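Shown here is one chain on its own, the form predicted on its own, set out as structure tokens.
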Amino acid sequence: MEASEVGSLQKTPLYNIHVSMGAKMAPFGGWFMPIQYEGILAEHAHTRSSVSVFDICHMGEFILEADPVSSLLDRIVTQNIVSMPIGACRYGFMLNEGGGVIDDLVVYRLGDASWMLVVNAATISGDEAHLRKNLSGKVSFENISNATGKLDVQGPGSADALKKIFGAGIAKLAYYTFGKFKLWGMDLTVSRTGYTGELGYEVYIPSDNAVRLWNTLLEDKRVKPAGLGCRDTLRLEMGYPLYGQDLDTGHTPIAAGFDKFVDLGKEFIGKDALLKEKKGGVKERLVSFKSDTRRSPRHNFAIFKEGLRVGTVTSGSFSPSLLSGIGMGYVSGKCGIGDKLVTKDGNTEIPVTVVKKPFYNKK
């Protein structure tokens, strides 16, 4: 990569740390991010068996002071946030009028009328514009993305590692809840959430203290750094979607198979389109498939069934846990569990079988 290209990309507060650790760096969503340190396979295995820390400072965070009903915030997201207790997080979507996914996000209820929205890095500006356009009445909106660092601590040993820093209260957090924890005179938000399928936590910290927290975490010999390469294989093994690939404005949550994060009992932007789609049926839907070999279908491979092209691969990778290729893609027509497909790119042909999500299950 040319030096000028690197200069045009944003860098997280930990950029120099990653470089000094010999991380392989690459562009990701407008940022220059660590892809791997020791190697994707080793980092994947360590996260599944012990505990890893990920630099996710590129994610976006918004703070809103707003009544969820009168401000229309509840109408902008698909999940029911009015019923959320303080200290809870909920995953869902922001949709356009056609039901297409503008972004997937997590809503944190900080107080009766206080919220944090965590959004994807590449969609920060678009999400802010969409929210400002559709919010109404008395609302305070602050984009704190640049001022906020985010470190994800993931793996079976993550609670024990964080207890040493934040105390025993960490272990009391239930899945998709968060709390405030004192560290170095600051009140930090720590949530029991993540993108790996393992026990894990996400720590929000002022960006100028992110390096200090990173170094403190790595003082524990059980904790190793992990890059976005293994984060992708970990999330794919769980069937978690990646915005811009498995989710986009051209597909609805219904087509993607994430209906459970859409509350059709309330009003929200795009609801009419979803109801119409549920009644008439989706034109194409996201399916999961496993390669018959170690070979891995990749993003944008064509998908064929009985010699006819029926779709396109959205995500694909080698699964370190299953020792085979896995992936997801949108297909049209009838396609059920156990059906045989072929993914193609040029002269490369990889037979795959449609399977249920998640691909990986510890049990």
The other form holds:
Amino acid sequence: MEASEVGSLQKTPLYNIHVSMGAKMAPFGGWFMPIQYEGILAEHAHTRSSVSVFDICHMGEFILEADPVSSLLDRIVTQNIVSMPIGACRYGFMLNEGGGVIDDLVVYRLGDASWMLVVNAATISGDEAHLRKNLSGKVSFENISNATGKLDVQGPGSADALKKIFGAGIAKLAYYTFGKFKLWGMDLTVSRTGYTGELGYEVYIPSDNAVRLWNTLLEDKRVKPAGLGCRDTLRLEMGYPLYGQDLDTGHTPIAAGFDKFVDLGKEFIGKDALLKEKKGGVKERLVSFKSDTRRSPRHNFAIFKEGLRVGTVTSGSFSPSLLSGIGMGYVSGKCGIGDKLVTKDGNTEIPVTVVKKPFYNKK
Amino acid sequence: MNIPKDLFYTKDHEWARLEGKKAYVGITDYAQGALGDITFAGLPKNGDAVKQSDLCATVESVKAASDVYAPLSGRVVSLNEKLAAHPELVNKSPYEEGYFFVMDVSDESEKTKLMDAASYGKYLEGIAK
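Could you output the structure for the form predicted together with the partner chain, given that the previous block was the form predicted on its own?
Every component of the complex follows; first up is the chain already shown.
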């Protein structure tokens, strides 16, 4: 990595803590982020069995005061937000006219006409431009990304760890809902959401208090810091997509197999393209595969079927739970569960078998 | 950083421990630390002829795959079979239990192209800057 590249990277409020705790740092989405502390395998296992805290301050948050219909906000996202109860979170996509994914995002309904949109770090400015361009009428839009810290507390012990800080009410949050919780004179948004497949919460806090919350969480000896390395292995084991790899403007949510986060019963940007694709069939489809060995397919490996190039690996890694390589990639043509593929890069050839998602099922 | 005195080192972070005509081969403490958790070690075949600086093995971590180059020329005479089920030995014990293979060295003079512990230590300091 060039020094100039490091210099242009953004740092979260926890940067100095990561460095002082000996985290291995690397660029991610324009940010200098901790990849691991103790090690990816140990942090992965700890999240599956206990509780970990992740610095996710790099992600973006927008606050909108907007009537969902007259502002056209409901037409900008694929999830139905009109039907959302206040206090609910809903996952979906922003699409371009061609149906390609501009970003995947979670919408929080704060009030009748009040919303928080949580978006990926690398897409913050593009998302803001797309929203501003397509919103209409009386709308207030605020990008609070820099002022907002986000800590993800994930793992079967997460509710217990957070109860000590926020009170017993935290354990009552249902999956994909949020509440306001008092801490140090602030009203914080905490949602029962995450990217690991475990019981987990995402805590939004003013940036200047992120360090204090991080330290408070770590006073509980069960809570350990975890980096983006295990965040990636945890999400991939669940078959969750990573924007920029498994989702991009070149593929639709239909091709990616995430139809259930698209409400075709309403109007939205890109809908015509999706309907056309549903009728005519997708050119490429995102499939999941498991290596026959401990070797892992990697991002950008070519995918072959019966000797013919059929696609490209979008995400690939060693799965700490399965002790084998796993991955996802777009392939053209017929491809079903149990089919044998070969992922290749130069002289490296890793045979894989197409499997169902998720790769990992909690016992 | 552990850099045992009695070994020879390459710029690609392999090590060789000469014992008579034989050499144990592995990757250094620095290499295992940089790679992170090792999940797979792809070893040569027993009996393979290897040439100094040529690709002889591969190593995969959770995040990435890397090539391993032969520190010396010769013939592979035994493999560390334990690595198949326990690649983490490369992390835990890079110079002992986590060696990759043993080779018969064909030309001992090739060791002059390798670094001793002091030079390798300086080389790592250079990388850190």
